[in-house]
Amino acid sequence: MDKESALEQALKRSHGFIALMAYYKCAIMEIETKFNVLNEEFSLQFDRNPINSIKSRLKDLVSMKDKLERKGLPFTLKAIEDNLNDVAGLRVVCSFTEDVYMLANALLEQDDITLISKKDYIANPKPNGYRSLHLIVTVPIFLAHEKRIMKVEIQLRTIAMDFWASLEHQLRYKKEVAFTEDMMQELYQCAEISADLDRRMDALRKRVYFAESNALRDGGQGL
């Protein structure tokens, strides 16, 4: 074992590593509980739950040591904590993109989230054709004798645009094939056809929306 593979361990066993990675857990809690609780909510409100999925991750060390170096940053618990905005990380999928933004405005003004960050890669999506919410923002958690100010990275995308992320992934980052410009293009191509697919999705869930409520409308004038 190397001198920095053994740092890595070193930290990984300290007990301030230990307490730090449950604290990012209990701030992925917090937050996750309360896109449960919108996704109720919304539920009663809409007849249809906005969000389809929500994974939860904890950066690992290694990456964490990798970004913090590239940043010119000690290899710390401080420094962790202080510079890093992305160890604990939410990914909600939503159903329709109207839900992205209706969720995450329904976040940001609860009085116990602070944002610090918020990129909309929806509206002006990657050049590679990447298409998410991001937001950085801030949620109390509540220990014993404490209350901490934890970080969490929240990213907002529907079941396209989490298809599309998925596999792009999955092919861009094959060891043994060189990514050819071609391939870039033909991703980029089905980012595009992917994100017309949610336009039209949208497009037809407000003529079901609108076809329903006159229907009711109707109804009710023949009662």
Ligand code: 0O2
The other form holds:
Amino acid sequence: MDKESALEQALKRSHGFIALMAYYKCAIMEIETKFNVLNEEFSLQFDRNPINSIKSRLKDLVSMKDKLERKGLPFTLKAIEDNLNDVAGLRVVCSFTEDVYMLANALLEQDDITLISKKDYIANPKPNGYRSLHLIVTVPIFLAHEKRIMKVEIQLRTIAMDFWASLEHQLRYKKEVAFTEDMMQELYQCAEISADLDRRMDALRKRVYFAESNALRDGGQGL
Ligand code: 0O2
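Having seen the form predicted alone, could you now give me the structure of the form predicted together with the ligand?
Below is the entire complex, every chain and molecule, led by the chain shown above.
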């Protein structure tokens, strides 16, 4: 075991680290519950679920250490809490693009949620074609004798955006193969196709709802 991995092992076993990770886990639970409540409310209101799935994760120790190193910061509990925004992460996969914004706005309206930063990669996709809405928020967690304010990263995206991002992530991690310009172009084209798919499904959803409200209105008049 080299010196660094001994340090990692020691930190991982420390009470402070275990407690900090438990607080992040609680913050994930708080946010996940908020999204589940919103999903329930909107499914009652619109008769469909805006959320397809929610995934969550705690960043692993090695990734935290690497990120702090890249920022030129020490690998300490304080540095983790003060400088890493994505230790607690949630990915909310939505049905339609409109749901992404509707859910994000509904969350941000809640008075215990504070927005730290927002990156809209749907309005402004990354050069490789990546699309998602990223929020960094704080949420309070209530312990027996204290209240702690925890940071959580939330990525909201549609099923099509998630499909592209998951496969791109898998391909990117095949590090032994260098990505050629041609491969990057192909990935970008796939992202464009997935964006087009979202636009078409959104348009279709609007048509269906329009037809449904007309049918209800006409049916109502007949009474
Ligand atoms: P992991 O394992 O998913 O956590 P910052 O965190 O703000 O210091 P950055 O790069 O400015 O760093 O943050 P940004 O742009 O908000 O992206 C952070 C996360 O978004 C990434 O986390 C990915 O999960 C996701 N992401 C961003 N760009 C891409 C992309 O091009 N493709 C895919 N598949 N995912 C992306 P991590 O830390 O990379 O990894």
